[in-house]
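Next up: just one chain, as structure tokens, the form predicted alone.
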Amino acid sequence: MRSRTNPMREVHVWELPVRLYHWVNALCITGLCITGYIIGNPPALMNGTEAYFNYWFGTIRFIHFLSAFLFFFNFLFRIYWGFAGNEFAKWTNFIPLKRSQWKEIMDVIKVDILQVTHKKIDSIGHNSLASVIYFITFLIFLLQCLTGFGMYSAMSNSFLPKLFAWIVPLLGGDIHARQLHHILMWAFILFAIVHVYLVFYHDYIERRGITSSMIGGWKFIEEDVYERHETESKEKAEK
């Protein structure tokens, strides 16, 4: 764990439209997975009650729709604020073209995955290998609103819909896209138990206030730390 007899700086790190599509995507995913679960193993249907008595599951599937509307819309709007957000929110952060940021993987996984050593990573934003791994996430996000709403367009006049009616037949049928649809949502699962494993852990070692700066948007950063990235935004700045 890290001695708060460091001096530290406040930073305001993460956007307030950052925060926003942190939480709504959080509050999306959830009731995606739980609706879309509860789609791929309807009760009513293996119960084999009649479906007069069971209108609550049109419910769950509105409530699926509507989450997945919600993100769609709120992932557009995360990649383009890649583009108009500040230093810590654009995509440079994702996509590792540097050899400074593959040191840093290594550095990482070294520390949260192997535990073979104790270095600190100083990263103000997202280290490295977080900045992939959510990379990987938007990727899964993608592929996950290809195959949902192309299955979806085939019972939907809406334009959107209809715009995906290509992914069912390039994915070989319904079925397949049904079984990659499924598939991806337990990938959303098991991202959201690690990523709050590894907030709470980095909280805990770092002592930054990780956890609340999503709320407010400000981290505690050790003043070398700071002073360093400043000196190097400035040296990028001037080239």
The other form holds:
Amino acid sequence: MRSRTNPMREVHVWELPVRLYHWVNALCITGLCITGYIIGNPPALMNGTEAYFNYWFGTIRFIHFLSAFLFFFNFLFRIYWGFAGNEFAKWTNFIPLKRSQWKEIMDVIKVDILQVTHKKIDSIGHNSLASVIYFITFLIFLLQCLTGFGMYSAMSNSFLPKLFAWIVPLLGGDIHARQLHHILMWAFILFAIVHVYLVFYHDYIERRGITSSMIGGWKFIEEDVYERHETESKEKAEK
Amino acid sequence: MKSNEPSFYEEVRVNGISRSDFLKFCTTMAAFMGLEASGVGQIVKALESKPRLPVIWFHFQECTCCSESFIRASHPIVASIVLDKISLDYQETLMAASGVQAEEAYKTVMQKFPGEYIVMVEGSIPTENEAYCCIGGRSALQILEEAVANCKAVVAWGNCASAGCVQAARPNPTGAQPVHKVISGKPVINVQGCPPIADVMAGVVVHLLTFDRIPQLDELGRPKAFYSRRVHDTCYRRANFDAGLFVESFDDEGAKRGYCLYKMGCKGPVTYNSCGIIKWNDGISYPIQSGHPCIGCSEAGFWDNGPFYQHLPSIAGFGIETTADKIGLGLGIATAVGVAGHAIVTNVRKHKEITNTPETVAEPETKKV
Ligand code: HEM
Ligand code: SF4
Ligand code: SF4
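Form predicted alone done, so how does the form predicted together with ligand HEM look?
The next block holds the full complex; its first chain is the one shown before.
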């Protein structure tokens, strides 16, 4: 039997709101990609029947719009939590304004992507490269909401979609909003492939329990990494 | 304006239009414009009492399909709007005058009615080299700028004047620009379509005449009364759309049953126009009713968003048949391959971390300082 003793400490990284956000988001995006793809390429399901017979395409669109609203408010909530949440959820993680973040980005590229050096990346929450990528996905979320609600404003009189009506003329018409919206779906799909792979990769290499951390919130962190983090936080607090 | 000019009503009566036809016309226009019942009275009064609207109508880079559409309006009064009210002043296709007399005609309008006349433009304006479109030795831009300086408002007829239409399609060799891009300081009404529906054109003229101000416009300068709804929103095939019943090819069973033309590239869901309500040729039909998908002729850049018979536009630079889905799928496969490659490399290069042999743990490199 292979085993090892490695002094690890359990750290509560992802608070419940972050985890909830994550899974609601994942569910919405999966639903939106599937229904969105069908809206763009409807299969000939009921051909041969008459229109009064069914409403399946309308239902698909309804599910798309329902998930869209959920997705949007969930996204707003996450932005709020970027200010209210713990240090790992804070917005400052996502925008690399500090030197140390850029250094870590370079390290992650060398260690995990190109695999030319072999050291451990210290970060307890997201590493800095992952954070930047998440920031980009937030921008894509925003664009997807802008184009989506922009299109939706043509078929709704309610307050929220009307707020987004301006995006359509800005893009030069509904067709461009639609095209951009459709292209961005692929950004979500590409992200999902890489994202799931990298979670498994990190679990495989680092054995910090990153996969299950999004369920229970806890991660295993090496004792020395944890201590270093604690001293740094204390120093910061004193300043 | 001088009151001794004959009113519009007086003119059409001279042309043998009965009072009842005149009232019918006013009622139809009020309905098209979405006015309340009292609006009919306003239109009647305006047309009875107000003198002609001074108009200068220019043709720049265009095919004259807007004029064609207008004069083919079946309602005789619409035709007389053009023939009796506009050709008198300046309309390059329809006026009798030519050469010096023609030039004089519109100069007279500019001098006699400063701040009152309306400039109506068919066609786009070349900016790459102004010489691409010259009339009487002057460029379209020069003529337009001069005429617009003292006008009350500008009406941009059709897609050319509103958005550049086919001349502005890639690669836009003449640098064609719509009216609102080359002039400033005057309200521009974009009456979209290739061509616009005749009754819509008449509606805009009647509105200008009746209310002395420009109609309410949307963000793209189109009169809201006619362009606030998508063709899709008023399409009689919409029930088939919601039921997911689509024509798959032009000669299939679905086409015979009148299914929705979405998969044949119908641009109705992204096109703002009145085709589904006012229809064409005296309300006889419109493209979708005749079994053809909407090509989006009242939207900017519709030529470049083709092919017409495809739901989403091709992506420029990737070939005519390449949609976002094809590129997306290609990238998806490339990503999956990349990820698999990375997984293999990881197993080789990170062998020590994975098997976790004691040396790895002891290796100083693994500790970051
Ligand atoms: C993960 C996010 C989303 C994805 C992947 C997605 C994907 C798609 C796709 C692929 C289409 C079909 C476009 C076409 O080819 O015609 C579509 C349509 C549409 N989406 Fe989304 N979408 C997302 C979020 C949203 C949001 C937040 C809204 C906001 C309301 C929205 C509203 C719409 C609307 C209005 C349509 C047009 C449907 C129709 O009129 O038939 N989407 N979406
Ligand atoms: S035919 Fe075109 S406009 Fe009519 S319902 Fe279908 S997609 Fe919409
Ligand atoms: S149905 Fe579409 S393409 Fe046809 S005339 Fe109307 S707006 Fe233009």
